[in-house]
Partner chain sequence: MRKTRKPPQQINAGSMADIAFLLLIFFLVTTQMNADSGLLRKLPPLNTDAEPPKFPERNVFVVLVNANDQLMVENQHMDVSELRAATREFILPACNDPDQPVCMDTTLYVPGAGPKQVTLTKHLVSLQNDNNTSYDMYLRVQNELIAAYNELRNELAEEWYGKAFDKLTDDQAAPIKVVYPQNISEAEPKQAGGPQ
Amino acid sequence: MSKFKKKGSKEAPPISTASLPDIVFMLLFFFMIATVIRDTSILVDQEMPKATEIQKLQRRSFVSNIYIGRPIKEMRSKYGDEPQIQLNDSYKSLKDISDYIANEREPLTEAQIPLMTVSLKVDKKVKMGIVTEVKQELRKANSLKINYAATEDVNP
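Can you show the structure of this one chain in the form predicted on its own?
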């Protein structure tokens, strides 16, 4: 004569899925906000040189990138093995740099133009001659604020 009786078999209650759409939309909004969409596909080999004194650029919206390096494998049959200059999504010559800088300056206001920085992302195997020529063209285009992209050397 037990006082406590079992009330039938104990089954686990069904899991409520009412909050599932809220969780899915919350994750969707998170990824939409946190995702950075790459605007340029890199067409040159990029193995950045290592450096110990690295500073992060503050205003990335005023940074224009120039990529220099050997063409990627898919493009080597067309462009060869010599280093190429990539502006936006295509290979360009030295003569096109001043037009590129002018196009990059167009959306900027007069106050923002001095803040514009050209970031040279140069493969570490590229010889300095082409980099010097690019710097000369940037000087002719009156773009004097230049930096070199590098990765941090953790074992100096």
The other form holds:
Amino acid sequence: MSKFKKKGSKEAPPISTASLPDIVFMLLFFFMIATVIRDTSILVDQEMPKATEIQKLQRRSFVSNIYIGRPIKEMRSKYGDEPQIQLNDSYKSLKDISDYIANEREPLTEAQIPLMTVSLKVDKKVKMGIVTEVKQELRKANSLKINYAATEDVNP
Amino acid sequence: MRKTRKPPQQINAGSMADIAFLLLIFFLVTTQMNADSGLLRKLPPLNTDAEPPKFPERNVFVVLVNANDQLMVENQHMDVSELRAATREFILPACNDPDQPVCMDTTLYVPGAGPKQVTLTKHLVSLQNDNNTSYDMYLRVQNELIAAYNELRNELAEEWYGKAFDKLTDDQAAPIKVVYPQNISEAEPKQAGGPQ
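Alternative state: the form predicted in complex with its partner chain, after the form predicted on its own:
Complete assembly follows, chain above in first position.
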């Protein structure tokens, strides 16, 4: 009579999945930290020009975006082919820029206002005329820190 | 009578993974990865009363871009690839050349290296584009101008501190910015190419 009797069946024990949540949570936290929430859907063509001297924008909460470009395909029947200015979620005109800047400044404190950067996300095929007009509006709104959005040129 | 103590009941954590996956997928869908990057510039304040300061012609580096994306630098046609070198040559002090900006000797205090004798120039890069210039071309020109400054600043940073310019502290960078200030002025664009 043996003392060590094998109990139960001889099947292999199931693989423990207890650590699976930990692994997934790790991935989750990585994505929560490394990414930012998509805030607007872009309604204009956006093919960024390339540049070598680019800098990364710090402090995303102080960055406001102005998108300029040809309307995307779905909107062309309604808005035509001419470049449009997009603020937040819709096409706007030049006059709306000062309101937009004032709106973006509202949550900021006095000390933070000079840190605000306006990022001009302009499609590379756009002509300078509209960009200059936008810049002029920004000067009128006294929002002088701007960023010409560009992607890194890896082989200049 | 003695009660047998039951071990505390285990919580089934099997669905924890599902919940975490759900959250993970939510974040994957609603977020974006790419950080914003670009050329940081400062616009001049809007000031209509003040007369624009007059610069003697030898101090000004005139860069013109026309409606056909052609570049003219100091009255000569030029390709964008040559612009960086030309800008660099203009910014570097060359006091005896009558076409180059006027020089000025001064002493700057460099942190960690004491006072340094430097030559400053009162230069100005004037960039003017047409309303029909493409944004792509405009940004390439801007990029080359900034690149020329960055090259010179980096060289000076290497010489003084042995480090690249963007690795310097604000105190260390200040004297370099005095030697090579980014004086890029943008004139109001003109409609030379005619209406579209």
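Basically, rigid core = biggest C-alpha set you can superpose within 1.5 Å across the two forms. It should be emphasised that the depicted structure is a prediction, and the values quoted were computed from it without experimental measurement. Residue numbers count along the first chain shown, from 1.
Discussion item. For a quick test of reading the superposition: does Ser90 move by 2 Å or more at the CA between the two forms, rigid core aligned?
Written reply: Shift of 2 Å or more: no.
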